[in-house]
Structures are given as structure tokens and as C-alpha cells.
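Listed next as C-alpha cells is one chain, alone, in the form predicted on its own.
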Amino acid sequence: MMGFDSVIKGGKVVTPDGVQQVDVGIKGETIAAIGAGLETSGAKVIDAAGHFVLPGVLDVHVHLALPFCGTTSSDDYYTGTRAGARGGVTTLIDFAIPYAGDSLNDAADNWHRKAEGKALIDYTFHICITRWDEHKDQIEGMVERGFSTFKEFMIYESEGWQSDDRALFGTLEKMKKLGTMLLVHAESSRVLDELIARHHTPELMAKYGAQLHAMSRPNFIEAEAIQRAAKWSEVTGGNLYIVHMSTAEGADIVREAQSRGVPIIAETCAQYLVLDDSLFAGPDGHLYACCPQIKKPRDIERLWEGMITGEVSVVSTDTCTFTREQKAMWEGDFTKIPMGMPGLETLLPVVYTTGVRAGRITIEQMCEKLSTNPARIMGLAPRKGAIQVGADADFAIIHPTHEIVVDHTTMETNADWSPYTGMSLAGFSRTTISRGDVIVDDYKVVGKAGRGQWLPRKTAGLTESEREAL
């Protein structure tokens, strides 16, 4: 008979063969067994009964302290984590972006330093290309150190991030050779920048104010960008990942490519599953905004679609928070807003209520959205990811049916607002397990900050056949 350090008994329990009335046993930091009548014997229980076991929720898109537009979020790896975990997030990526003449390893380590003694949760990092004459050749050494994901943006030229169709290329032949992936902020910059030009007068931002955030970005721009990408992605094998993807003419773009054998993977946020661009009419309007930007709402429908046939993969946030104070320094001019939204604390809760609640998806199908794709995407799994022997202890554990109404007062955010204000939502982790330990519970955080671990990787993407799982 083997004893367990802790029994999670009576739940329903989303496994990679669907949803069972089953017991799991924790020893140490994995999962121990699966079953029913589990013995208890000298073992901590935890009463599922009335719940939902979900795997741990993996945000693999975040931005902590990161300086950007002027000033940093406001959320670090204390509180981006400690609000992360309350939503039943217990693995996140960040990205690890070189300071001006860094190298990549001075970009891992400066985030490294960002997480010591702060995480509550496990992470990693995507390293961030910005300068590919001086990163091209360090690509393969950050791979040997731990790391498999990489990232380049199409667009910043002035915050010193940009990459050219010149890097993308080449970065995606790396990919290719090394078993890797790159990740790819796609927006069109020039005509963007022309876009913006065009729409930035006084007169123009005096009438329309943050409205012209969404006006300044019409589909296309992210449109022209995913189809440019995904040609570099053909053409050289390499594995792509679209981040943050939020048009619907992105997601036709992706299931098009995909059909033809195209590696290439896409993502989307909570916020374009829900929110739409007519909130920027409002007196509060500049708040919302964030890069790739809210759409329209058949934009949202197009999304849901791709959550089931495939071309969307991975639910993330993109949580870069900002508070009022600092999204106030836009002073009525829209290229001066920090964009970003918070958004740890809510991705489960979000994605459960107006997915699984409004009868969109079923629960086992955002599990997938959530967990079980984003870990073996990233190459996490079977590590994390998944209820399984052998796993991780990772829990999320949920009621069907208990909502929270989202108050900003009473999250771990340090954001003082919330994009989801008001709303009702049901899915807010009642505990959350993190390699065995309880880290919330009753719904308020219990663990310690800083026994988050770093995760090593060594390979990104998936093959042929797991593509055509999706």
C-alpha cells in the first residue's frame, strides 16, 4: 500500500480521458495515483466534493515589471503571482527582453533577479530577439542553459524591439534546426506607423480621444503581419507561434495555413474573448487599451470558433498592469497610452464563465486551452499540463456554479481597476495546488512567496501528428 502526503477526495477530476469521479494521491510534489477509494491513512485530505479538479493553469504570455512606455507594470512576481495563483494559475512565462546592449543571457538574468525571492508559482521565460545581427549567434547557448521559446516583435521600433523580415527568417531557420520555436507579435509596422501618423492631430484626438487606438489599428494590420509570418514559417520549417491573436481574419489566416501543413500555432487572450472596442467611447476608454488592441464583437465570435476547430490553441492574458495613475499620463494623446490590461487573476474565471457557463466549450475542452496545450506546446509536459501519474501536483480546484463579483479591492493585483469590473464570474480557484502544496485556500492566498521554481526546457512546438491533433 503506498501512502500519500495528501488525497484530493470527492471531486470531479478533468483528466486527459475526460471527467471521473475519482480520488488523487499526492506524494511529495507529483501525482501519485488516480482512482477511486483512495486510503487515506496519515494523509492530508482535501474535500473536492460539489467541485471541479482542474489541472494547474499555465499563462505562458505575461509581462512582469516590465519597463515599457514610459514607465513599468505595476505587477511583479509578488503580486503578479500571488494573483495568478488565486486564479488557479500555477505556471507562467514571462518574456526576458535585453536592455539596450544586452546580450541574451543578460536579458535571463535580469529577469532571473526579477523572480528571486518574489514567485509563488513556477516560470520561465521567452527570450526576446531585438538586435538578431548581435542575438543570432547566442541562440543556441540560451537553448543548452534551459531555454526553447523565443520571441521577436514586428512592431516597436522605437522602444528598440523590432525585427525585420530579414531576422524573422532567420530565426525560424534556428527553430527549425535546434527543435525550438519562435513566438511572433505580428503587426505591420510601416503602414501602422503611417496609420498612426495620420490620426495623430489635435483635432483628430480632441473629437475621438482613446477611440483612436482601435481606429489607427484596422484588422489588417495584424492580418497582413500573421500571413507574412506564416510564409517564413512554411518556407523554412521552423515552428511559429502567433501570440496574442485577436481578428478574425488572423484566425482564417492560421486554419488556412495549418491546412496546408504549415507549422505554425496561434493563441489568444481572455480580453478578446470578451471585450470589444466600443469600450474606448467611454469616459474610461484609454484604460483598455492594450497591443494587439480589442476588436469587434464578430471578432470575439470568430474566436470562439477557433477554440473549436482548432486554430486557436492557448488561451493567455498578455497581462502587463498599469494603474490609473500611469494610464493617466496619456494626458488625451492615444500613442501615449501604456498599453496592457491586467489579467492573472481572471483567465480562468473568465474563460470558464463565458466559455464553459455560456455553453461555448466544454469543461475538458478548456482544460486543453488552459493547461493541458500550453504544456506541451511550450515544452512543459508531461511535466505539467495534465492530471496524470507521474505529473506535477498542479490543482485548480473550482465550484460549477459560485461566483465572485470582480472589485479590484479585493484581488491580489496591484492594479486599482480591472477590465472585468462588475462582472459576475464563477471559476476562481477555491484552492489552488502548486507540486503539492496548498497555496490558496478558502479562496485567499496561503503560500509563501519565492518557492516558485524556474522551468528548463529543452525543445518547443509540436510535431506533424499532435498539429493535427488540435
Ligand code: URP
The other form holds:
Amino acid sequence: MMGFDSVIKGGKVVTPDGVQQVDVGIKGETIAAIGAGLETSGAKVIDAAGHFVLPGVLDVHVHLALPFCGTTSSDDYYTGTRAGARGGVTTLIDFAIPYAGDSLNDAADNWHRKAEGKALIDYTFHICITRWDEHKDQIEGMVERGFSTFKEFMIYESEGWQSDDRALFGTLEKMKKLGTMLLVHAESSRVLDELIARHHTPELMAKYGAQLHAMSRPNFIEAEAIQRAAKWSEVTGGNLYIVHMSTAEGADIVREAQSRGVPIIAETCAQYLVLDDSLFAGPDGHLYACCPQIKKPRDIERLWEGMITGEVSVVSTDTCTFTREQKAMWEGDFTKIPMGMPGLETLLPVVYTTGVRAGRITIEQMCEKLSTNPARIMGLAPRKGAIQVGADADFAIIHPTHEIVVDHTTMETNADWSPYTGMSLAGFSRTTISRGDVIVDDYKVVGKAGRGQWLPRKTAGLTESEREAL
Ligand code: URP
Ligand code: ZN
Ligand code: ZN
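Would you generate the structure of this protein in the form predicted in complex with this ligand, following the form predicted on its own above?
Everything in the complex follows now, all chains and molecules, and the chain you saw is the first one.
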């Protein structure tokens, strides 16, 4: 008879085979057994009666302590991973961005230093390629080092991050050869620059304030860029992952490309499923500015539809937290707003409440978008992403109906506001378990900073049959 270190007892467990009323036995850091009536002698019993036991959430789009827009995002690896844990996130993927003169190795080293001693949950990095001619011959070395996802931005020239079509095309060729994947921030830079310039007048800024952020970025800015990147994916055969897709048009393009066998996958973020651009008209409108910006109700509806029909494979957050003081740097000029919002702590509660409880998706579909798909797509399965024997013992245990009103004063995130303030959300994690350790107990963080581990990977992306099954 196998003795377990811990047994999660009596919960409704969301496994790849559906929701089952079973126990989960944990030995060391892994799941050792799943079944009814597991032996508990000598084991710590974690009571999950009346709760859902979910696979730990993977937030695969996070920026912690990122120097950006003239400041540094205010959630670092200490506050950001505590916030994640409270929201049931047990793995995050950040973006290692090389600064002037940095190699890809330098960027990874720099991001490792940010995480060391601070991370409560497991993590890895997407490696950002910002200067193609310098970085192109460093990609293979990064794969050998255990990184299998790369990132290019089609905007952000002033940050020194922007990639052109030559870089996208060349990187996708390499992704095909190496079995790795390119993530792309798809917005069309030249036309966007022109539209920003047209809106950037004292008169318009006095009249429209933060609404100009949305007015200068019509949906075609994202759509054209997704269309172009999809073409480079089609002709090279390189795996392409569109980050933070926010538009109905984007979803239509992804659907059409997927139907032709293009190896393209898309993620959206919680904010694009819930918030719309009418918020920019309010007195705190500038707080909600992120790139791409939150869109219209019809985009929200199309993205939810894409969760069912397959164009949206992953929901993440694009966490890039700025405090009110940092956001105030805009001083009425929409081009100076630090772009980004907090999100790690509210990802699961927002998607559970507005998706599962609202009847838009099932709890199994939610776990696919928050855990199983991100793990498979990012090369972290079978270790992460599903409750199955042999996987890391990562769980979020949530009560189906217990609601908490979002209020930054009770949260772990280093933000003095939340995009979801005042919303009453179920789905905060009562108990979060990371590799067998209870790190959140009774909704409070109890795990120690620095226990989180870096996760090496070899490949990323899905095969054609896996993509068809999405
Ligand atoms: O507004 C955002 N999204 N900030 C982070 C940078 C990015 O584009 O993901
Ligand atoms: Zn982006
Ligand atoms: Zn981002």
C-alpha cells in the first residue's frame, strides 16, 4: 500500500476525463494517485468537500518589474507571484527583453536575477528578439539553454523592441526548424503612428482625454498585423502564437487561417473578455490603458464565441501593473500613459465568474483555457496543466459560489487599484498547492518567497492533429 504525503479529499476534481468526485494522493512534488477513498493514514488531509479541485492555473503572459513607458511595472517577483498564488496561478511565463547591447543570454540572466529569492510559484520566460541581425544566431543557444518560446513586437519602436517583417519571417523559419514557437504582439506600427499623430493635438486631448487611446487604435490596426503575421507563418510553416488578441476581426482571421492549416494559435486576456472601451470616458479612464486597448462589446462577444469554437486557445492576463501615481505620469497626454494593468490575482475569479457561472463555458472548458492548453502549447505538459498521475501536484481549490468583492486593499498585487474593483467574484483560490506545498490556505498566502522554480523546456507549439482537436 502506497503512503501519501497529502491527500486532497472529497472534492469535485476537474481531470482531462471530466469532473469526478475523487481523492488525489500526493507524494513528494507529484500526483501519485487519483481515485475514490484513497488511504489517508500518515498523510496530511486537505479537505476539499464542497469545492472544485482544479489544475493550477498557468498565466503565460506576465511582465514583472518591467522597465516600460518611462517607469517600471510595480509588481515584481515577490508581489506578482503572491498575487498569482492567491488567484490559483501556480506557473507564470514572463518575457525576458534584451536592452541596448544585450544578447538573448543577457536578457535571460537579467530575468533570472529578478526572480531569484522572490518567486513563490514556478516560472519561465519567453525570450524576446528585439534586434534581429544581432540576435538571430543566438536563438539555437537559447533553445539548448531550455527556452522554447520567443517573442517579437510589431510595435514599440521607441522602446527599441520593434521587429519588422524580415525578422518575423526569419524567426518563423527558425521556429519551424527547431520545433519552437514565436509569440507576436500584432499591431500595425506605421499606420498606428500616423493615427496617433493625427489625434495628438492639444484640442483633441483637452476634449477626449484617455478616449484618444482607443480612438487612435481602430480594430484594423490589430487585424492587419495578425493577417500579415499569419501569412509569414503559412509560408514558413513556423508555429505562431498571437498574444493578447482583442478584436472580433482578429478572431475571424485566426479562424480562417486555422481552417487552411496555418500553424497559428491565439490567446486573449481576461480584460478583453470583460471590460470595454467606454471605461476610457470615466475620470479614471487612463488607468485602463493597455496595448492593445480594451475594445467594444461586440469584440467581447466574439472572443467568448472563440473560446468555444477554438480561435481562442488560452486566456492569460498580460499583467503589467502600474500604480495610480505611475499612471498619473500621463498628465492628460494619452501617448504618455504607462500601458498595462494588474491581473494575475483576478484571472481565475474573472473567468470563473463571467464564464462558468454565467453559463458561457463549462468548468472543463475553463481549465482547458487556463491550464491544459497553455501547458501543452508552451511545452510544459505533461508536467503542468492537468490533474493526472505523474504531473506536478499543482492545484487551485475553489468554492463554487463563495464571492469576494474585489478591493485592492485586501489584495497581494502591488497596485492601489484594480480594473475589477467592486465586482463580486467567486473563484479566488481557497487553497493553492504548488508541487505538493500548500502556498495559499484559507485564501491567505502562506508559502515562502524563493521556493518557485525555473522550468526548462525543449519544444513548444502543437502538431497539426493537436491543433485540430483544440
Ligand atoms: O499594455 C501592455 N500590454 N503592456 C505590456 C506590454 C505588452 O505589449 O504586452
Ligand atoms: Zn504586447
Ligand atoms: Zn505583454
